[in-house]
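Just one chain is shown here, as structure tokens, and it is the form predicted on its own.
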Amino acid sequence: MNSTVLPLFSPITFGRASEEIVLQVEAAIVDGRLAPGERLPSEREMQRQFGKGRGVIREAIKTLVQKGLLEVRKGAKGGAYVRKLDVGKVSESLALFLKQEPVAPEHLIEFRESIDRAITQLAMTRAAQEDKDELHAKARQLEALLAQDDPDLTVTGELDRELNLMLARMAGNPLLEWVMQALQMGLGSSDHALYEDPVFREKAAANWSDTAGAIARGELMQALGFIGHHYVLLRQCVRSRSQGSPETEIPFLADSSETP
């Protein structure tokens, strides 16, 4: 007995046709009925399954291409194919969302602090010692640059971004790396405010060096203590900017030679 192959899609009976087609194709990709690299049915077959004309099908495919879910190939094996999602595109989409959605500085700082703590604990467990030493060397480079009378904030900002991404890679979890990439492309954590302010920049840079040093030495509690101090400084800096007046510094009890 011959088995019956069920159609991939259902006829459109209501709503805006092209949008409904987009939703059905997205659902087929998400639930695995359409795998990366797989070709969609021909335009004629899609017209038959959806019960709509060629123009509507092409409009939906164009939308899916713009979303990065499909690519159109030409030639003998041409057609619309499911794209494998690019990590960079995922991070860019999240970064764009962060830029467009209003996020209170405190919420962003709170989120970044929790992410940094998780990343640091994993990095100390999983990363090779040479990677930890390289992180420390780059953090000391940042400290030296920001100690200059008139530091190049573009260069130091890029180095700070590199340090954050490097630490995320050291954690060995791609989800954490993607989120960190998005944060760096989107809003960061207002770290730029620390480096733009002469009152805070050297303290923040020294703290990065202290944190990386503790990671290199395998001193987890000290590293977490320095991370906490970074966000104390950041909250002070953001608050002083919003109020237009300098803040009294909150003392930090731990230094590079004592455990918090």
Second form
Number of protein chains: 2
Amino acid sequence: MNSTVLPLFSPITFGRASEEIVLQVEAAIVDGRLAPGERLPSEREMQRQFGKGRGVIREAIKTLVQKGLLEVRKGAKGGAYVRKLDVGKVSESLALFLKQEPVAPEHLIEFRESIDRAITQLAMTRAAQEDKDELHAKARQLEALLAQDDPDLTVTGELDRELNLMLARMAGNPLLEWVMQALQMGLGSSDHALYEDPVFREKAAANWSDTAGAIARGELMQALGFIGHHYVLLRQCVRSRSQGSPETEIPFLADSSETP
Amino acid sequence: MNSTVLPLFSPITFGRASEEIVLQVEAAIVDGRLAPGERLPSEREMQRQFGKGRGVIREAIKTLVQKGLLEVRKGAKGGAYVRKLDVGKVSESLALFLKQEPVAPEHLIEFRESIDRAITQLAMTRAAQEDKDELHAKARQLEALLAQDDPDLTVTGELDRELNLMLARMAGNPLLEWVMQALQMGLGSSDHALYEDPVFREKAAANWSDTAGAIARGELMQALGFIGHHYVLLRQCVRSRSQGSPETEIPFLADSSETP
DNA sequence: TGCCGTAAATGGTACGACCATAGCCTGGCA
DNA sequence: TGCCAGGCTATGGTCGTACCATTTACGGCA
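Would you mind generating the form predicted together with the DNA now that we have the form predicted on its own?
Following is the full complex, with the preceding chain placed first.
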């Protein structure tokens, strides 16, 4: 390797040193001069190359780790390794943001409905028939699970999440898939409220099944209609819960200021 | 203040110390025990409270700054202040991700088209008439600018960005507004390619004006039609550029593998 | 009363030392 | 000859001290 000479980095002379180091390393990574899996010089070696104290180097590495660009391993053959960014880091950032910035449930539902409609239209025209059939099968499986007297909400929640992600994948657009992933990871999908309530539970599951069926049969308008119905149910459920139990555990159900 | 006793933090005994500190402070912030604008103890004071070295404290603070939860000021009355998270941090994370994960232009266009349609429909039903008129006026202004022989692309680009954000704001849903912001900040909106080309420039501007006009008059179907046309133009432009000049400067125009 | 200089608090940096860990290498044992 | 154990070494993780740079506040002086 090039462990002897590494002309990648140059000494720091101004400003906050660690920030400058962050910029240099980050630039090297996005330029491709440092590829994922590659190992940076050791902290003591970088200390020498940058002409700065080790603490500064460590703080820069900490920042880059937080950005998701590096991972560090200790021990021999340890060090900072370039990491391929994944969408999870974005979702994490989004989730933290949404924790501090409560979103009205109506806005969340509205957004999800928009994305869902776009995904469905694309999935219908692009996905393979076998994928559509598998989606339908999974939806019927969810329906069957929720028809039981005491369904395991952990399992059904996971299945619902899987259905959403599968549909998003079928749309064949990574951006839509990432948004759906971020929604799922970022705020627990809010659908679990739907499944906790025995009244809505079966309706919602049946609706999922109807939607998947329409998608499998290629009936676009019908599928969009079912999706609309899903969100009608969700809105009803959210409204009844926010009225019925003021001490709800779901944080973002608190401030609903626009239900006329 | 409570600068004498601060029972918020407890000493670290296991694992990576700085990570534990990050978790404790982050928890205190999202719980509201530390409100935006509040000041954390000084590094030396926290060093005492956590029972750890100052370097560890500094690394934890660096991480929290990167997360967007803190900002630090130096000098007397300096220190780490709790910061209100803004969506810019999410956009930043997204932009970095998209730099490492090139997105096919067709996918980007498709996504933007979905969002645009959703925004337009909502804006049309919700926005005040005066906002719609202002949007139309701005669009006509853009059209006039681009009709000149040598338009200032910096100004027109900024105006286009402003138009998009204004429309998103008119939709009255913060999530859609944030997504549009993230798109604009994250990848320069890709529309600038449209305005650089004299052939597409005027068509695109006229189309913006038509769209805004339809919105102002409340003609939904017509507005959606114009939006569709905007993306037809954008697709044509992108295709012609990727064929004509292989050395295009726009990074994500490189890998287009699905134009049949 | 108003201005300026000094003191104090605080983050920023440097250096040195030591510990903990993970891979490796060597030597001894079966 | 083959395998296993123990030590060796590179590397991150932590600690402590000292000093520098900057910003605010306070107090003395004109």
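Numbering follows the first chain given and starts at 1. Note that the rigid core is defined as the largest set of C-alphas that superpose within 1.5 Å between two forms. These figures come from a predicted structure and were not determined experimentally.
Once you line up the core between these two forms, the Cα of residue 79 ends up 2 Å or more from where it was. Core-aligned Cα shift between these two forms at residue 61: this is 3.9 Å. When the core is overlaid, the C-alpha of residue 41 ends up 11.1 Å from its other position between these two forms.
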